[in-house]
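There is one chain below, alone, in structure tokens, taken in the form predicted on its own.
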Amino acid sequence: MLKAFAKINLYLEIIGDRPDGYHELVMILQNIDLADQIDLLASSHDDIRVYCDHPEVPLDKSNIAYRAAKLMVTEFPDAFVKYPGVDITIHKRIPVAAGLAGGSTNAAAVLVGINLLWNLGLTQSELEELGATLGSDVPFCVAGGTAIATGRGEQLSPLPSLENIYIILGKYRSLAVSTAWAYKTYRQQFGSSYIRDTNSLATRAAAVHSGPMVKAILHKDAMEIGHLLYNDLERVVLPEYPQVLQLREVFANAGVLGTMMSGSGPSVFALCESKEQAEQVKLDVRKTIPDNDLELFVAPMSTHGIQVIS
């Protein structure tokens, strides 16, 4: 039994291409304690089966979760000998398609999960190596906490945790933002501001303009990283979509330390100073937004990645 931690961006600046036709990126990523249930079993169907209590999880192979497991069948044959089957059961707590690395950190979770099962013996940066080949956010489900995030996401640095600031979340059920299509609709309207000469480190690091949220960070100042909060790609979604901007902009206006679109959206944060102020905040948020479609959840920022329970 597993705990797997939902993920937000702090920070996320598009610097450009690269060859391998995804984008170049400095995110500064942060875990909060809104996590799924992850159960794993081995079993005697020499099989990978995934269960889940969410309708719109996929059961089949398109479930990252499932080719985070056959993914350890490739790599370690012999084990998959000893332990013939795995039954993965996901219980379902963060939002489905809402930008908080929901499906990457089921796979984490796997990912840790059978190195355990299996005593495979991985240490962690074996294990967030495996997780870059299935998608650039699982390298930092695994590893948790607060991180910079490079490349196309998969390169980390470790930061400082961030503790006892209290984020409050809200994401429609309903709505769901494709990060293909946020990043294809980015490269289309601002391409022209990318960096080309990817290869000169001097160019590419001064187009980087993450150092004072960085700054703020490892002095643990939550006002300042709540000003500082910066999302490329609010540039196309909050356009696209007026309900993730409208209800970004009911966050402003709560007197919260600051907000922004997670990730490619739809889910919108904010930073505030106490659990009690950030219960407030869902109460005002619920008072002025009263639609059913639209989930709220208070959580803490956590300190770690994948937490074995049992």
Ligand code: C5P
Given for the second form:
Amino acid sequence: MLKAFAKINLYLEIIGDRPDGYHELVMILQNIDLADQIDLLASSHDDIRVYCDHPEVPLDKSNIAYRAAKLMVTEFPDAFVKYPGVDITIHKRIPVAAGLAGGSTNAAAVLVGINLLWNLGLTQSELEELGATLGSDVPFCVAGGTAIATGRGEQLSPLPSLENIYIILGKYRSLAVSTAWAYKTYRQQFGSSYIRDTNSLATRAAAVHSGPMVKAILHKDAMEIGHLLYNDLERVVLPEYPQVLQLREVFANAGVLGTMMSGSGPSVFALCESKEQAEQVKLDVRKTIPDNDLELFVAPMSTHGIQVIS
Ligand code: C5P
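Any chance you could show the form predicted together with cytidine-5'-monophosphate after that form predicted on its own?
Starting with the chain above, the whole complex follows.
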């Protein structure tokens, strides 16, 4: 049994194109105590099976948790002969297609869990390396805490953990944003301003490493972090999804420390001064937007990656 945490982006800057078709990014990632539970069981039937009762989670080979298990089978065929089947049960709490790395964190849990189930003895960095082949956010989901992520998002520099900072998070159940769409649209609209030479890309990434957001995190200054939240993908997602823009405005008017869309959206989070404030904002937002389609969560930032419960 494993706990797989969601992530938010405190900072997301798109700095250029990559030869592999992805984008060169500088991000600051933070995981939060909003988690799915993943149960892994060795079984005698000769395949990988995924169980989940959430209607939007696929149970077939397209599920990234399935692909994580398949990757382990391919990498460690001898272990799979010894333990021929694996059942993956996903208890979904993290909203799906929300910019919260819900799928990536499930994949990370499968890698961590199979490593234990099959006694493979892989290190965290080996698991992160395997994770990077599945998705850009998977290495961070293995590691957790607070980190600067560069490259596609898979190269991590850990930062000191932030604790006791509460967020409120909102997501409309019926809205889903495709990450591929968000990046493609961004390229169409802003690609002409991408940095193209390697030196300038490195300089830009270094500027974030020594920049104000990292300083605010080092000082654990929640108010300053709130001021400095940033996400380039808001530029394409907010104009397309007015409900998301409205939710962001309602958060901003509720006296929070700062608010931003997470990843490619459509979830929006706000940093709060305390748990009490986050709970109060939740009540206020419910009153301002009395729509059952809107899910609201209060969660503290979390300091660890995949957690093994039993
Ligand atoms: O890595 P992941 O599969 O999560 O990415 C989903 C999609 O988001 C990719 O197919 C790509 O279109 C886009 N993406 C990107 N640049 C990144 C990360 C993701 O263009 N650094």
